[in-house]
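Next comes just one chain, in structure tokens: the form predicted alone.
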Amino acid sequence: MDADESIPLLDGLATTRAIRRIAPDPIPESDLSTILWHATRAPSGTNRQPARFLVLRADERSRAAKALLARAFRDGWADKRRDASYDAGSALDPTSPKGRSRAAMEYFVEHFEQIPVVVLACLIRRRRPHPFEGASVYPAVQNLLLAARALGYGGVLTGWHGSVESELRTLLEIPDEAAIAATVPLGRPLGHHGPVRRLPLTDVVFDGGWGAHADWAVDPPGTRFAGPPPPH
């Protein structure tokens, strides 16, 4: 699939949504590369590129490791649609953004093992654990979206895979300094990328102090707005 020339930077980075309903369709060898490329271009810290990435396809290896976290996935989702009151109330209703956030998590987690590429997103630990590691390979996580993006393909960033990840480990042969800091399964979207709603930019920018008012702060005309979440 050749890449999309029309989408500009900014577009793409007002436009690139999580996408959970995802075609079986294989990604092609070059496409893969080429958004794996644009992922080692992020910036890591003191440049040391920790970040690497497991690519798990159709191989039989691959499809053991798909079916362990299609059932972490859902559990995951199972904990999750019963915390967040997903059984009840307006995700009842499929019109409803709860209602269809219900159905992509549903579809998503149900066809788990029909995702044509799941990426590991690892991080190569050469210290203890530390509350700022992630800034060296969630940037490249980021870039990867993107690029999959443009070549018209669609993905999500995860973290359901803990409750396996000790079997996926054995049968990767992950070894020990590597972390798994996401799962990001890909593929072509079933449905479409486009603006996606956020809280307005009043709501999330100080200028010089906390909660004090940004004027300069104006969202582009046309902007939809997203409430805040719920509480759970």
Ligand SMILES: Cc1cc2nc3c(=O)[nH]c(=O)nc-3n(C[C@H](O)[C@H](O)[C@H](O)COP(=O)(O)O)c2cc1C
Second form
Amino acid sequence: MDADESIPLLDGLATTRAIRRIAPDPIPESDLSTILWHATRAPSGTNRQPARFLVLRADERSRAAKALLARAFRDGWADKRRDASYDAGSALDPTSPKGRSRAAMEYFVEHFEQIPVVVLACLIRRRRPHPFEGASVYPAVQNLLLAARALGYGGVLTGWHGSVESELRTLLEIPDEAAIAATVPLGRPLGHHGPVRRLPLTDVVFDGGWGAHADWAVDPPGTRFAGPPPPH
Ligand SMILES: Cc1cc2nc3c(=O)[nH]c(=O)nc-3n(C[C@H](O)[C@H](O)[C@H](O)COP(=O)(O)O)c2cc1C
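Now that the form predicted alone has been shown, please provide the structure of the form predicted together with this ligand.
The complete assembly is shown below, putting the previous chain first.
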């Protein structure tokens, strides 16, 4: 495993991409343990630590869960492909960003069952659904992805489990008080991590009032940008 535990923290933050082309090789248990330990270092409200991680690997029940999820992911991608015009325009050019994204998505959903590890990041609810509750689980998901990156792996935060959630809950005996916050496939990337593309700082950082330009907030040289997302 080409682990790179020496990667500087800020470089890791700037270069951890969504990885959807994932090799089938299993993740050694010691690496999985390290990844989950770092995930659980994330903060939560009042340090209540309501996040739980259900790890699906290669046992019979996990394989059945992955098969359910594969169906949901194929449906999720089919909807997105239609709604976000992935069958037209620049998406048909395999060298364009949208064309590359389309190819990665196709690979992802077609090979979903072979992904070695799928983590269901769950949240134990102590009260009714609340707009802020995700703040006690998503930092852990990002820590998980960054820790995976540090060890030479990759993955992606997804929300495509919804259409099979009730079957998944029954199969895996997930209690009612646990919400499934994200489904995170993990494994060795077949592609590469690298600088992510985001909006320029001038578009997203305001100084002292909404819309006020922050002239001190400057993208470093070489920053790669992405335009605003499509309307869907
Ligand atoms: C809240 C959230 C939901 C997401 N849902 C999905 C999803 O359902 N399927 C998927 O393939 N990627 C999903 N992603 C991954 C994003 O598409 C990805 O992080 C984004 O396009 C940026 O990619 P990059 O980090 O490689 O630049 C999600 C990310 C976030 C933060």
